[in-house]
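Just the one chain here, laid out as structure tokens, in the form predicted on its own.
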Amino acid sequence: MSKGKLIVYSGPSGVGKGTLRETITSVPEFKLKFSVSWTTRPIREGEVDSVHYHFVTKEQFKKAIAQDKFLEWEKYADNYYGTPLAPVLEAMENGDNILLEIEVKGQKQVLTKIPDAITIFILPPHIDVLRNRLSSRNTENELTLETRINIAELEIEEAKENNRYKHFIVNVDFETAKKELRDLIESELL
């Protein structure tokens, strides 16, 4: 049996990562597997513990931090995010594909575990795009919209620098965008 490979895909909040993340994880030759983050923010409506994330407590997570328990994990907007290690390199070893959807710093940490990880990272055609998204959820006040904004700007400049990412995607309109990363996974993995 083959390893299977990690695939590490980011893009900033509000960008179509999670609709388009759907379209390629239910390809059953990709064998992908989605991998399930930890955090410490508050559960939206319409998501499921253990399935969009493992909800847990600011403590439970600095625990798991203490004991090197993670691939990578940020603090992010007063929130940790990160992905636990084992379950990761065990899915791996048994030949599955995994798909990290995780911020750019946390990219900067898997790379220097994994350096061979594919790296994709979801564009918005121009940043106003980004800010009616977000301000279209209505999850968020016009603080927290202008501070996932400001972060936004400084994702997308970071990930552009040195070549970090290998493959970039505009998701200009969702068919366009999820043919692109379908192809882009195709190519990568089979």
Second form
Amino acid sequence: MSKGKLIVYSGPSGVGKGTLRETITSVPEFKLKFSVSWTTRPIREGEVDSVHYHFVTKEQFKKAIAQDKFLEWEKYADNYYGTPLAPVLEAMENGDNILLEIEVKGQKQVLTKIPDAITIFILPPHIDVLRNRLSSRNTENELTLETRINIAELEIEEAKENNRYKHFIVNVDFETAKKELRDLIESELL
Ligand code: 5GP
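Next block, the form predicted together with ligand 5GP, ref. the form predicted on its own:
Time for the whole complex; same chain goes first.
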């Protein structure tokens, strides 16, 4: 059985990653599993524990770091986020492909360990589009919104530096971006 491939999928908060991602994880031929990260941030309305994230305490997270349980982990807007290693290895051994939806510093860590990972970055057409989407999403208070916009600007800069990502998709409108992403995944996986 051939081993599965690893996809690292990134983009700033509010760019529409979740909506776009569903168009590829729902295609059975892609055999693409979503890696459920651990996070210490509070659960949002509509999120389900162990589906969107494993919601854990800082103590649980730090214990897992000490036990070397993460493929990568990072601190983002005062919370910890990390990719548990065991499910990634298990999926790839089973011949499944796996998708990590993580921020840019985590992507850098993954590439040092798995250099042939397929990397994709979703860009907004303009930074104001992010601000509008994040405000209307209403999951952030003002302070966190500004923090996320600042991080987004840095992330976009970093992603564009030194060809850190193989593929970029600009999410001008969802239908076009969905098709682009689906075509890209098809060419990488099938
Ligand atoms: P959110 O709080 O909006 O769900 O996620 C904030 C950021 O953390 C997003 O860019 C998301 O992709 C990223 N993220 C989610 N899980 C992980 C992870 O396991 N590791 C890293 N490095 N980033 C993550």
